[in-house]
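In the block that follows, a single chain appears as structure tokens, in the form predicted alone.
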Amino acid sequence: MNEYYLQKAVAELPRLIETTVTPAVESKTLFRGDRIIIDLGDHYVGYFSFRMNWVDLYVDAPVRLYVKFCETKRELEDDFAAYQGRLCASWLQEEVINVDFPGEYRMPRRYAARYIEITVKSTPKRFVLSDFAFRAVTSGDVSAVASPVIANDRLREIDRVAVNTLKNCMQRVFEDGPKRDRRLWTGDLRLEALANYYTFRNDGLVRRCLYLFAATEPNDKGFFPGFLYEDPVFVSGSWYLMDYALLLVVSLCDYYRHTGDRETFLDLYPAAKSQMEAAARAVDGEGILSIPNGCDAFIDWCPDLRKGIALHGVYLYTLDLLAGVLQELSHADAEMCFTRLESAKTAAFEHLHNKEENRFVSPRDGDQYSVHSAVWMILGGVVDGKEGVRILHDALKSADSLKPVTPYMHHYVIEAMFKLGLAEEAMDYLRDYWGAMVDLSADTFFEAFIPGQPDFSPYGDRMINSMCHAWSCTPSYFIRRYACR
């Protein structure tokens, strides 16, 4: 662990704004199997609270109640008895608990929901549940959001949706997902990390967070860890992603880009060079970066992906950022990383292009052809111009090819379309993938989605999935980046 780091991490920790929801709810008297439902009009992150009295008599055992905390509406006809997924059962928002005394009741727990549905288990007699609140947490200071000043309607809808997103993610860090994980992880950030220069403008979260990774425990490769915990306790996560360690010298960059940080930058700028460093020892005889024994890559959730060359072209993306900041900066490395971006890049179209088919498929990839892999090469820099159009057209409508099945996935799609001039499609594009989502009703975009296949998750079970995923709020950077004028 890296103290000094650290310790510029436990600097920048956010205070954490307060609101209380009052739902719409009259007080309830209640017997054994009743139900009820608690509507709090959206999405929020926080604590549950209400008060128990009697009606008649004295309520004289306790009051068993179970308290279930849903996302979405459908969550609430979910039997979460019947959860058959790979992830532990105990991410799933569900309480039995034990009132004994009348009085308010404070649920410790901190949950994410919309919806709460109390039923009664046991109880000897009567009795009434009233003064029911929420007291909703975030470290993003909605006053701070400027409405988006754009004509068209589901595009507005969409960025409010997007921004409730990144809110309800925005707490100590930029968590992943509030429901389940609650903990930081370098993709996310990179992604909460550009929706929020446009929106919340919280650049002291920006720096806490890449501190904090600045401050974890490399592996024997020299990668840091693709997530971490820092409540209550500081611990490094014990899964190393290399295209994850890649992005956070990314967000390091775009934090620059952004702020004009110099002296931030230049002192992170030692943990961003050992990543690099330890992708340059990865890259093989033939020019390409390999994944070594202890490392992996996540690129997305497809099923089945194969991902080393969207790997690869992860790295082209971070040295193309990185030496552009470094010239920039007039830093000695500004060279070195040029120097590495067009052997990379030679290395890419040699060995990762299949010329005759002009597709980016490779045996290294067993001859896979997916819309990830292709994007990332036109995010590397091997491709552009109309050639790069055509590759990425052919990619997405083939039969033939993986399609993204995470908006993390589907934000680099659309980035590959601005990269290409594509800024019609772009938005087209988003309105139909994130629209769909709030077609059915999203107060908050999903961690996974296939429009279509309302059943999908890559955990086995759509119970777990992550209803506010931190990676699905950059419709909000989109939108107030190239659609407001």
Given for the second form:
There are 2 protein chains.
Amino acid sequence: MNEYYLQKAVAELPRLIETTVTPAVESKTLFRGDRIIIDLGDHYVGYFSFRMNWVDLYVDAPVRLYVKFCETKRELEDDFAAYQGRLCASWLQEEVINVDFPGEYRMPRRYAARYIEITVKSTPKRFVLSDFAFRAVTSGDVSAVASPVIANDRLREIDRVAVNTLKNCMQRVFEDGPKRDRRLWTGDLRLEALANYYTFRNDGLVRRCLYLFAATEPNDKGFFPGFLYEDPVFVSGSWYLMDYALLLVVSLCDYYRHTGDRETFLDLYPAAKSQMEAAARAVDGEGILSIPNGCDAFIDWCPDLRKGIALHGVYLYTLDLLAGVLQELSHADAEMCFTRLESAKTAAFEHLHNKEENRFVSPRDGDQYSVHSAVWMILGGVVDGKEGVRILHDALKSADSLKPVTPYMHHYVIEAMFKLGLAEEAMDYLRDYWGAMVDLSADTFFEAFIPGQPDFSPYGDRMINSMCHAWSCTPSYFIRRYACR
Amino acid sequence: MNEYYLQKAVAELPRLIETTVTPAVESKTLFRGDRIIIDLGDHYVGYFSFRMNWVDLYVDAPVRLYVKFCETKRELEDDFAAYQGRLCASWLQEEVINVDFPGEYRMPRRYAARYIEITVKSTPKRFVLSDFAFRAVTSGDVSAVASPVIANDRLREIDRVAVNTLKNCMQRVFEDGPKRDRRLWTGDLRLEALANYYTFRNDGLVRRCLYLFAATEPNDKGFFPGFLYEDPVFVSGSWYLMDYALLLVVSLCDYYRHTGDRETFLDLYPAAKSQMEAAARAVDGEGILSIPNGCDAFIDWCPDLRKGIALHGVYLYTLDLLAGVLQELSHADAEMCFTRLESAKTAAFEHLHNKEENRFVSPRDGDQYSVHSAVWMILGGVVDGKEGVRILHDALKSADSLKPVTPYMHHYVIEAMFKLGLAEEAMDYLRDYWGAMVDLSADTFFEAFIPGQPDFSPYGDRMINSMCHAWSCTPSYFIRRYACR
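Having seen the form predicted alone, the form predicted together with another copy of the chain:
Full assembly next; the chain just shown is listed first.
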């Protein structure tokens, strides 16, 4: 753990902005078996309280309530007891509480919800619940978000939901999702930070998150973990995702590009450089970044995805960005970056590109064909222009290619389209994919989404999916950066 | 509500004495399905906390625990889900909690327990629980309790358990039971106060409780309720038990007898007098106290008990005590009390005594024969001497008499024995009855107990019984008052 970086991060702990949401629910008189649903009117993250009082006679025993917090309306009908997924069931937002006395009851834990269901398990008498209040918290100041005129209704709605998604993930750190995991991930941070530069402009929060990662303990190969915890104690994560480690470097470059804060860039550059050195050490004899023991790559939650080509693309993408920044700063490492970039690019074309099929498939990835590989080769600059367009379209349209399943990966598809000059196609793609979530009445965008497959989950059970997930917030970045109206 | 009396009560809010109990349990490494039992070594009332930490890897999801608080070892094996009793199930001391982070976790509610069972419902990783602590609270200062030499082992043990019972029921008020009901009842107060005068001597707490009752709202017949709540708000109870209303007067007389505090007696006398006047109005044409609509009597939890004779006995007992105190204070009402006492006694012998059987049975009670009727006629002074002894023995030994089922009623059996001069028999009776609970490893005495019937409950399910119930604490009163060794 790097104490210097950690103290820098601690010093930037953000102030949480609190807003008390009082839903339009009158007081309710309840008895055993009764069930009420409180609609907050939008998705929020925070703390729930209510008042309990008696009706005819004092309630002379604790009242036992089952309280369920739902991010979407559909969850209201879910039976959490039937959960069969791989992730820990206690992420499901449900509580059994015993309320001892009349008066105000404040539930101590933080929840992410639009709907709150309360079911009366036991009570000796009728009672009244009232004064429902949800104290919403965020480190995103909505008053700082510009309101550009977006003529297209669908884009305007997508932008609104994306901003809301980011807002609810902005807490002490950029969380991945406020319902589940609730922690800082490098890959998520990169996308949240991008959207932040065009919306909330809480650049201090980005800086804090960069310092937090720089403070983590690298593994024996030199890579920082893909995630970390910082509350109540600072703990390095235990999953070493090489693409995420590289995206930390990308995030630092993005930060410099959007803030011009040279001092912070240089302060953190040693941490970034350590990741580039670790990557350079993992480049194999053919010049391709390989995945050593104890390391992994993420890329997407697409089942059975082979990640070698895409990971190498992330490496190229990172080298490219970093080389540009270092050159601008006249930093001595710029040349080395360019050198590595060129040789890694040459190796990619030689070893990751199938000449006969003219596709990015390789025995290294079991000859698997995927949108992911194509996108990252384009973003890595291995192909461009018309060739790049052809390769991207082929991958997207081919029946036998693996397709993205998360808004996270879809972001990079769109980024590739913009890189190839396909601005209009990018916005159509964005409208189709994120718009399909809006059609499902999304108040925030989801962690994983395949149109037409409402039960898809990376975890074996849809109930555990996070329905407000930061990596899905980048429509606001694209819409605002490229002034798409 | 009488604001003057209430303010007097509020002013006497006791300081709670806190003692942190740290059970001899090492830290435990746990995973899904694991179950541990923490033995506090004795019965306590208070607040439970522990620390949670990770073992190999940070615990990256909330940990869901089922926590069960048991007053006795037997409860550990009880399945609360199978509860079928009449009282509200949420009195059962169980919680499902979600612990978000490593660190200290303080459960917010108060429990009464010797044993705490923790079962792991879900966790993503192994974790450690440690630093188990139970912050016990009581308004009974054990350092104020004398330790008389009691040579008899059994009596010494009974005294110890009785003092413990009283201690754990002494909170903001004299509670009936710290697990269930947790409130102030007149009948319970009378016995707790008696034991208090010979042990903790927290006479301020007695005074506070007397004032609280004097502040309650009487019903349309003029009787104060049998119980009240005072935290977080003062609320009069809704069950009007005439014997309990009279025992409030008895408690005030006891208070004066044990403290000599004439000022408080006279301050509260108007409230006491209002109960005597209400009772006088309920005396029927034959001179017997009857139960008007909207009123009730308690006497004991004995099923199907008819309570007319016993209630009249309580009336006589109260008149007798009050007349004595008023006479001593040269109060003008003394004479009226004596007059009422004599006429009520005459009426009792005439209408509640069956001359042929020479028993206290009456068509008013459906000719039901019970120990309760006999005891209260003796305590009311309707019979005494050898005749009283014969009547008591007949009721106790007869196969067709109803017998007491609570330590509360057994107290009055013993009080009657002492009144009849049967000190030795009283102590044998006490040793047999309370000793049988000690044989069941009682740390505190129970709410209801019939030797040989371990499943007896007044509420349809033993699981809801209170196993630390104040009205069972009077062995200490008898042992210490009569110096039984």
